[in-house]
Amino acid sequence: MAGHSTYVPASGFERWLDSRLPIMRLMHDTMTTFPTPRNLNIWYTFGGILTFCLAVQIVTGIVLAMHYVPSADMAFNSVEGRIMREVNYGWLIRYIHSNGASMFFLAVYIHMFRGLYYGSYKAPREVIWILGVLIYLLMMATAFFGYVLPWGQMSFWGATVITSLFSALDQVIPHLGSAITSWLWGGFAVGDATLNRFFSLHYLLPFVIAGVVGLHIWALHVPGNNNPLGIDVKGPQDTLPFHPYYTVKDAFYLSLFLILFAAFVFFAPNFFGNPDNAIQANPLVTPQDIVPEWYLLPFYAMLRSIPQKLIGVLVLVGALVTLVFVPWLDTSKVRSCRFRPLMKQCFWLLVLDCVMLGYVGAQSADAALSLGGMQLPLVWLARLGTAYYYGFFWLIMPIVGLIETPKALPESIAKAVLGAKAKA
């Protein structure tokens, strides 16, 4: 969908700038006149919402870094004391940043599931999907490093548990995992060195994410947007200029998203937080249940469902790596689940499965579900959910694509949207 530029400089300054640094031409071609399928729905607005969330996290993070002290002795007080009570509007900046992480992940999960439902990972958009998975992995790492910085009880013990997972490599090569763990800690336990390293990485990675987002958008502009029908654009009648049609639409849904965001910041700022993290880190007192933030719970449930440590780590890593291979695991020639009745059912089961894994991950390790007087350990639900997660990608996607009979696809986007009014 990338074509000849229609940008015409409107002034002498613009002509001068365009001949030396064509940034206005780039903005015009990629934002204003970029041909976009005319049938994009609400779920396609989350790409723009995610860009906004990234900008908010970077700006608020820079301000917080000006007042944060990455020291085991002073980190907690620099957050709960100085930032929350002494810095002008520090409480607001901190709550925007902490709740912004949750809103960021909420938007990215919707964005990813939309891509899965409409087949946005299929050719020629494989690189777009892979870059998106890379952004997601970088977000997870950034969020983990950031979760450690307040240096509360859950921060300290979360860092201890997650970094200790590397010790499972001792079962493959003796002392390898322990050496990696000590290297990450910068010593023999989580402490000052660990906090400094995590602070540096938490500050650095958002800018890496911004760079990969730039590549993601660049890759998107080569084949153009996918659409809910999953069919290719046939001509100009199937598209609309991105501005003003989609800029206005995106701005409207961003406003609704901001209302939800503001509701958490002003009325329930600690809704996503763990109460134990309001207590300063104490290496001598272990919390009863150590759990990560909600957006990492499904993978935490997978890890905890496997009693053998090394296999649990491999299952966790495999669940993330699996996402990279999605473009080649789906064997169907039809992109959108709108026209794939069997795959649509399997997809919604995957959504429910991920929600269930998140719920199980939030419960204590020995929790059980009461069913008619019988106690079903939740660990078995986690194992069932893990099996379906892997089964969906490695069995259902390849097999259903071969045996399913899809519904008939529309002739074009214009005819599907406008019906008889569509021009030939």
Second form
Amino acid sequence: MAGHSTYVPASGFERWLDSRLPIMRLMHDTMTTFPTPRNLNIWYTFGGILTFCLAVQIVTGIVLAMHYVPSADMAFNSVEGRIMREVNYGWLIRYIHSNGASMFFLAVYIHMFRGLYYGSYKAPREVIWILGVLIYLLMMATAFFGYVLPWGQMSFWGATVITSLFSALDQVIPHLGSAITSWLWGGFAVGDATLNRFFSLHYLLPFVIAGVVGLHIWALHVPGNNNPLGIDVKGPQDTLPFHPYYTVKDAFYLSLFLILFAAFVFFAPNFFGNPDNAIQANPLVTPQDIVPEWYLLPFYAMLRSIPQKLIGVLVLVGALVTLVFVPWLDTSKVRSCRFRPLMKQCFWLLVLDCVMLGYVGAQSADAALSLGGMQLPLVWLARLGTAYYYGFFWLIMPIVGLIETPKALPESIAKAVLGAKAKA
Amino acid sequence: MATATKPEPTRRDFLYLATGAVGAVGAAFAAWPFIDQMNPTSAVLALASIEVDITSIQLGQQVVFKWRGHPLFVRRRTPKEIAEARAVPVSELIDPVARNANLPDSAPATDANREFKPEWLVLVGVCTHLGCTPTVSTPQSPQGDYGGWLCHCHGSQYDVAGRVRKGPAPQNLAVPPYSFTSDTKIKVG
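Pass me the form predicted together with the partner chain as well; I've looked at the form predicted alone already.
The next block holds the full complex; its first chain is the one shown before.
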């Protein structure tokens, strides 16, 4: 699909520009005539929604940086006092930014599960998937740095716990982990120096994300979109031009998404927040329960399910690194779960598993579930969930692909969508 | 151009490699200042020592000071607590090493190796798992099963000598470098 250009310069100026900087041609080919499978459903609109989320975070973030003071003495007041109470519309911009992070992750999780369900990571789209995993990791780093900036109790202790993950390396090479934490902190503990560098990195990383998003879209435009049927596009009868068909579809679902976004910003702006972060950071007192933001909870549950420090950290990191190998772990030749009865069930179990791990991660470390008089420590639920997560990727994906009998694939996208009379 | 035999290395190949090597070494040296700038500054290092007055600390009480940005626990132990801590055989411990900056690294984690005076326990109040501040256990408000400290973040427990007794924490609470400058004053760092 890539390579062939249908751009025709409409004026003398466009001809002049096209032979010097073919930017109009690029826009035309990628955003107007780009042939897109005609059967993309609602779940395919989240790429556009995510681009919008990134833009919102960058715009609101640049504005917030105009009023924020990255210093351990002033940070908390510059957010809670200056931005929230004094700056014109500061409250609005900050709530858009803080809820925007949650909306961004909500959208990215839907986007990732959609990719898993329809097999969008399979050849020839492995690089798109890996770039996506990289964006996800960058998003987590950016969100973590950003969460530290208001310098509340949860900011401070979240930063302490997450940076201390590196101290597990002490168990591999003595003093290596401590040297790394001290280097990350710029001191003996999380403090002023840490806050300053996290602010600098929080400003930098979104632009790195924007760069990798560019690569992600570039890689997407080589083979073109996957689709809910998971079969290849065979000809023009299977596609529609991106504009107006998908620009309008994306815009429509973006509008629905914005209603949800606005509902949180205006009616429940602290829904995703933690009350402990309304207290200024105190290096001498740890809050009773340390809870990360919701989008990190499943991984936090995995960390806590292991009673040994180094192994716990490795399980956490491994859960993320696993995603990189997904294109090669899946042995099935069929992409879409629509035609994979067994894999479809395993997939939905994975979704449930992640939700359950998220729930467990939000509870305190020694919590238990009462089941008809029996006390089930949640840590066992977390262990079960962790086992299924790893089992899904490293056992189920390779094995189910080999033993499963997929349903018959349709002849073409056009036949499946338009009926038997369509050209195949 | 394509030949089956490998051509002899030339003077030019040597120059390419030598230039590349010099460039790589130069890049490493150029990168170092940008890496090292993140380490603690000299001002941070200069503030690394404090002196604390322990006159007002009561028997069985723990007072928390701030040292290097971390909580510093100074706990005045009761005779019962000292006896409890001394009764634990080292072989029962998760971490058999004293972790006392004033002793050699290999010193065993006996109670005597954890302090200078049995009554005074001085510890860095940072859980060796992921850095939270453990909560002190008192007879009125017991924390965990070992009478010392409980870390609420991930459930690690320490005994009355600050030695880890239940994971995930891998090490005993650290004993900082300190000395008694008088009977009522401790210099830490």
